[in-house]
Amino acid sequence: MDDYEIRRNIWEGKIPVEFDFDTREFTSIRSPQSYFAMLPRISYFPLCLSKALKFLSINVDEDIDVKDVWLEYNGQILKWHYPIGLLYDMYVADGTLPWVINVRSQNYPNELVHPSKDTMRHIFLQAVKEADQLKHKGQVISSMTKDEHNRLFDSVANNKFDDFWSVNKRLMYDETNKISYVPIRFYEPGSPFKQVLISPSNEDDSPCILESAIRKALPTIDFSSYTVISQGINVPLNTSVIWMARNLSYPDNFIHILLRKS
């Protein structure tokens, strides 16, 4: 049921993302200058973006911190509270690379928390508790203590696959290995993310597969105009969910899926 390898491959997986300053908000810039990064998809923007700032204001008179600015991508705003992946599969159609992002530090959006790592923190683990009342009504994250709820959070802060799930495979089983809900939600560009009680078996006790899933929360969905994206991955409609559950979760332990037009 899971495969340690594809979570592996899945937590390893980056995209190459350049930075730049917005040249029209940052009037002070002497010599313009890219910032690259190799970005691991499972992350967030604001983890991962204190090094670039910090190369950037080297052409600035002025120190730019992560709170002072936001990102755009081909006029879209990027929240911060979405995985870098996530963000990618949903604005990069073509998949175009380097990921080309703009810095900016004026007009800030309304709709982004500024993003501290404690928010950050909190926003995260607010996900993973939502899941895990999902999947066990939340007995899991509930016994669990503190500093294995911070653990969560650090070894994505820090990219350390092995600390991750040496506390998230408690959240992944529990006693009678079944879970209520699995918790997934589906993503349109451009519209808010849906999110309905997907069982993981039907009433026959076959397995959930993802089109049936999908259909729940989209009734009228047109397969044929539509591809199906998960993890920057074109997945079969015939895949289970629960194995896409403790496979392809992000580390708030979503399955998050993209519903792109073809």
Given for the second form:
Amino acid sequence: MDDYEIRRNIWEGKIPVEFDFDTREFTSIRSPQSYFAMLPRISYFPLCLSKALKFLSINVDEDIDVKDVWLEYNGQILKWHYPIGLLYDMYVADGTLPWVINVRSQNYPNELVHPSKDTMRHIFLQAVKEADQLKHKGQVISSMTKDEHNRLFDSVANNKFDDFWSVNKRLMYDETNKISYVPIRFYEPGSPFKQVLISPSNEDDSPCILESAIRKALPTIDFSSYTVISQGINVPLNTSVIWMARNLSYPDNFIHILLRKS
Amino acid sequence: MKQKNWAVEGYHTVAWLVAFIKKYLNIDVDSSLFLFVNQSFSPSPDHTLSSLHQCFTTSDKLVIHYSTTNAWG
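Compare with the form predicted on its own: the form predicted together with the partner chain:
Whole complex next, starting from this chain.
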């Protein structure tokens, strides 16, 4: 049940990004107008932007207020509180690399959450709490100290796999508390995500597979017109959801599934 | 809040609900308002109310607590 190699590879997955500074908004930018970075799929943009912003401040004459900076791809606002890998899977259907992201400084979208580290910490931990509410009625997360909660977030911010799993293993493998429901979200670009109660086992005790979980959330789905992706991988429909919960979840303890129209 | 029970379309998101409550309680748009489900977590602003209801309903009602401070965080 525990595939260490898979969990390690998922954690270390990175996406090459080219931050392209919009020359209409950063009018004084000197060459080069792009900054390249390898970003962790499991992290969040606000936690990975400091070097790009430092580059920007060196290469422009105008005063940039970091608070005005936001990211856009193909006309889509990149939400600060979605994992980087999920955003890439959602919006880059053709899989092109590097991911060329447009950096903007005007018309900051109202709907974006505040990208401060404190806000990211809050949103991340609330997602972990929600996941544990589904898994264990919140009993495991509430038995942890605030310090342990912070270690979950800080280890993502600092990219420390072992630190993360030293705490997360209790949320993933709790002997005294059987998993009630598997935290899983289904995304179709352009719509709010769908989340429903998914039991890890079927009525006959066989493990619930991804196909059944998707059908529960989207009863009328025609699988022939969709590709099912998570963590950048085409996930086979007969994969057990409990296995996915333990090995393919993002650090927020949710399985994030992208349903892409083929 | 005077009226505690509401019937709301499920397609609305938590973000919509936050804006709605702020308007109803005359809270400034830029002030913080925290919502809590089951007094245990703050839902993502993108959660639809129907998803929350499906996952966390108690006797057919979705119970949400609100606060201007991070009370259950």
